[in-house]
Each structure stands twice: as C-alpha cells, then as structure tokens.
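In the form predicted alone, a lone chain appears below as structure tokens.
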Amino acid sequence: HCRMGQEERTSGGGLSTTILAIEFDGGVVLGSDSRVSAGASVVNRVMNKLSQLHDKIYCALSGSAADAQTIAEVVNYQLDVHSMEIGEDPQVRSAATLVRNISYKYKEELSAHLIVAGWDRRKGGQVYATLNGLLTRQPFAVGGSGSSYVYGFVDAEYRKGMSKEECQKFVVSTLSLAMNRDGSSGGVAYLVTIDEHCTEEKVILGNDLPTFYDQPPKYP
C-alpha cells in the first residue's frame, strides 16, 4: 500500500505526510505536502492530498492513499445526493459526519485519517478532526507523520482571531518545518483557502518555501 501518514497495522512503519487546517473569521485554510511513499520508497512526489468534497468543503488525506481517496470519493457522491435532496449546499459538519461514519464502520478494513474543513452559511469556517469514530471541531488540526515535529510550533504560534493572510502564512510555515524535519514529508505545498466568496487553490514549490535554520536567533 502507498502510505500518506498513518501507521501500518502490521509493521508499525510507513508514516508519510503532513496535513493541517485552520479556521479564520469567515473561512478556513487547508494545507498539505505532496509526498507519497511505499515502505522506504517515494512513489509520488506531487500528489495533491487536499480533496474537494463539495463546492466549499475540502478534506485533507492521510493514511493509505487508496483508502483515503475512496472515502473522499464516496463522501463526495453522498454530499451531492444530500445537497439535491435538501435543495441547498450541505453543512461542513454533515460532510465530517459522513467521513466519521465511514471511518468508524470500516475501522478494521480501512487505514485513513481525514481532516474536514470548509465554509457554510450557518457556522462560517469550520475545521473537524475525524479519527476512529471521533468527531470534534477545533480551531486548527494537524495530522500525519510530520505533525510530530511541529506540535510545539503550532501551539506557540497559533493565536485566536488571526486574519486570512496570517493563517495562510501559519500553514505554509508549519508545512515547511515539517517537510524539512520529516523525511517522509516533502515535495511541494498545496494550499486551499475557502470563504463565502471563493475557493482558492495554490501550489508552492519546494524552493519557494520559507526556511528557518539559516535565520539568526532572536533574543529578548
């Protein structure tokens, strides 16, 4: 299996991704690296792990590439049907609930973790973590093998009430740090910014990502 961020159930290895999403006032920003591995080999350097579930709802994929993509495709279809039934765009929580239900129902067969984020008219920008039956809304969520290297950074740098531009910078900096430290994360950085007015997709090449190791330390 090609892995994107969860542990192999048998060998305990194969961690290989960094995904995250963050809320801002009026929308969300999602980000991911692009490296996919099979064991110790990189099998895809530029996979987009940000999958669209509906017009203003995306998910970030980690775990088995096949499992995660299958869940995203099934939820995308179910949301289309749900949207036609209710005659309006679905809520972000509805998408997250569908992901959670599939992940929990097939927890013994599937190995995938999806972060669901988007915008709807009722609650604005929202980020949901879904893992093994868990469904919780958070101001930001981080996942994959690279997350282990950046928990301290995101805890220290996150501030409530950040603007859209500050959240985009937060996501890019977090991905850059994780991709630099985690050998299983790398490639390019994918970003999706969603608000009431538009959905913007962006790709940042590896040599355009910020660096931190060559900057002088800051002293008080």
Given for the second form:
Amino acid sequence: HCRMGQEERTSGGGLSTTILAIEFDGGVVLGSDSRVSAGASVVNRVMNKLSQLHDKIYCALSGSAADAQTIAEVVNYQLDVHSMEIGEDPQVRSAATLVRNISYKYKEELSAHLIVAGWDRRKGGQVYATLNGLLTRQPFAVGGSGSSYVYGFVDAEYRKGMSKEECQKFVVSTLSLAMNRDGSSGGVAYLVTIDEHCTEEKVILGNDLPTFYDQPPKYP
Amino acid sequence: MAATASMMQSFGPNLSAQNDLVPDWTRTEVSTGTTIMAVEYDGGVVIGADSRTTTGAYIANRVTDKLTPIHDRIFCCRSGSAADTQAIADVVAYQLGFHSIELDEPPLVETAAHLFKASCYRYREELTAGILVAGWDRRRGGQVYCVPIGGMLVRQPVSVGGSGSTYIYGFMDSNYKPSMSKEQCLELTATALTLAMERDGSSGGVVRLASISEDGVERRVILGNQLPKISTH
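Given the form predicted alone, corresponding form predicted in complex with the partner chain:
Full assembly next; the chain just shown is listed first.
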C-alpha cells in the first residue's frame, strides 16, 4: 500500500534502507546506511550499498537486496561495453538510463530502487532518481524505507549552492536521523564523494554519527 | 416485498462497484489523515495541526479545527477517524469537567491524558484514534502526553502524530532543543507542519496553532500564502 514500503514484500534479504545523493558544484555526494534485514533479523550490519558502476558513477541500492545488486551488476557490464564503444568515459545520464530501462521493463518482477549519481565532463555532478522506471534529474534524491522520516528535514535544510563539505555534513546528518527512526536502517554510514579529481569512499562508525536531543551524550 | 428487498440488497454493492453513479468517497470513512504536533516549553505548551479532513480522495473539510479544548488549560490534537476522536474527546471532556467540579480545582494534564488512555485502550479494537494531550497545570507546568493508536500513554517533551508525522521525525529530532522559548516553539511547529503538509497528501489547508500557559490560551491561524517558505521550491 505504500510505495516506499517495497521492503514489506521481501522476506529474505531486504535492503530496507536509507539512501541519498546530492549534487554540488563540481560533483556529488552519495550516502547510505549499512543494514540488511530479513524480517526481524539483521543479516548484514556492515553492507556497503553504494555500488560502483564506473570510475566516476556510483549507484545507491534499496529495496530487495538481490534485485538491486543484480541490476547494478548488469548495468556495470553494459556501461563497460558502452564506454569501450564510444572510446571515452560514459555520461551519468547514460548509466541512469540503463538502470531505468531495466527497472521499467521488469517493474512487475523487481522490487528495487536505485539512485544513480556521478560526475562527467559535460554536465558536472548529477543525481538521477529511477524509482519504478521513471528517470528524473534532481538536485538531491532520497530513497528507501528510512527516507520517509527525513523528507521534512531535507526539504527544510537543503540550500542551493552548498559546498562539498556542507553536502557531506548534510548527508551524514540525514542518514543519522533516518537511522534513529527507521528500524530497517542502521549500522554505519557509508559516504562516497565524487568530483573531477577524485572519488573518495568513507565509513563513519556508529559512535561518530551526530546525536540529537533525546540521546545520551557520546562517551569520549 | 421481503423477497424483493433482500434481492435488492445483494445487487446494491455490485451496482455501485461497477458503474460510476456513486463515487468512491461516499463509501469511505471520514478520516483526519493529518499532521499534529505538540511541544513543551518552560511555562506552557504549543500545539499545532493542519486543517484537512478527507473521505478517500475528497476533502470533506479544508478548514477543520483539530485542536479541541478539553478544559480551560487542556487541549487535545486529534488524528485518525474523525468520528472516533470527536466521540472520545466529548467523553473525556465530560469526565474531566465532572472530576474538576468534585475536586474544586483545575484538573491536571496527566489526569486528562489518563482518561484518554482509558478509553483508547479499553476500546482499542473498535477505535482508530491517535491523540496528543497537551496543556498547563500548576503542579508540573507545560506537559505533552502522547496516546497513539492502541492506547499507550507516554509523556514526551515534543511529539508529532498523524499520517504526515512520518515525514517530519527527522526535522523534529534535529531542530528541537530542550529549553526553547515560546516563540521558537511556535516557529518550529509552523515550519514542521508546513513541511509535512507539502509531502503528505492527507494533510493540508491552513496551520492552526495554539499556545497554552498559566495566562490562558492564545489561538492563531496561518493561511496558505503566509506559510514559511521551503527552499526546495
């Protein structure tokens, strides 16, 4: 009954999760939690849901773990072939289109939502949402079961023209808030920052995440 | 006659399902799918709600008042079934009024909250009601009590409820700080409700606010074009 509740259909290995991606001038930041649950059990508490599609294009996985991983693997292969054919790095929009084509064609069978984000020479940093087979470019995108709890936060806090560091802080705060409220999200936060010069992967452990008014203070 | 009547009954629902003579929403229960919020500050509470009541996809009332007085300094914010919450609020207002006359002093917010809990828990199978009880009394000052569906009772410094509340948990967690002033609470509530109304189809209309303290109750309405502006637009 709820579109973000795709995880309700998956009893084995659901990536009910929190994922988000945001664009800044010159690149993108992607973030995800690390929990994979099957019913009430956490089957993996340190899963990296930010999957690489190409050197400067990543995607964030949510929904059914099997479906999402398979889509990412297939698109990774298709992108490799495509980039060899054109003889240069692929555009982010091409990667997003490949993901969208699979999501749309098999929308009845699949239960996964991938957010595609990256940097290319033509349009810089870009974020694309591919929910249910649509393709839309957005300044930022959130997804997964935990995203419902942070729509208000991201709507209020997002500003146009944030710097790279501000975007990273935005992503970490959003993940932390969602992980606190969504039972299907938790663990550590994974961050990937992509810009023209480098692609940086980072892990933020549970006790280093920001805390809020109703939590006890962190131990030193 | 009886035979014809019973035959008519069995055809009735099928007829409406198959043609559009009778729209869907005439058969849907009236619900205050909604966003409600209550915040404590030193000296009182601030409560707020949207103003949309829906039957299915039709907005039955776009200027609903979901902030219902239970006593002079005690209000409740209603979410869930409009009929259920109105009935419960009426019952509790009666019980509390009686109790206050017996005591010959203003009732405690905790008492009102427990009366809500008693009704919501006893009839939990029949009811769909999520209620926030908030007010001021001399013993403990401003208090907010949450009585969600199922009939639990818990006191919290800040609480949100209704279908739109899921979207603003993150905003509330990050923006609420203990010891905020009344003005800050009003701004927090108005912004939170605006954000929820933007994302939840069952919430909308105007924002109704009220602040309750020792000095009394102050009510205000924020119309659609006066709502805080959101940067993503």
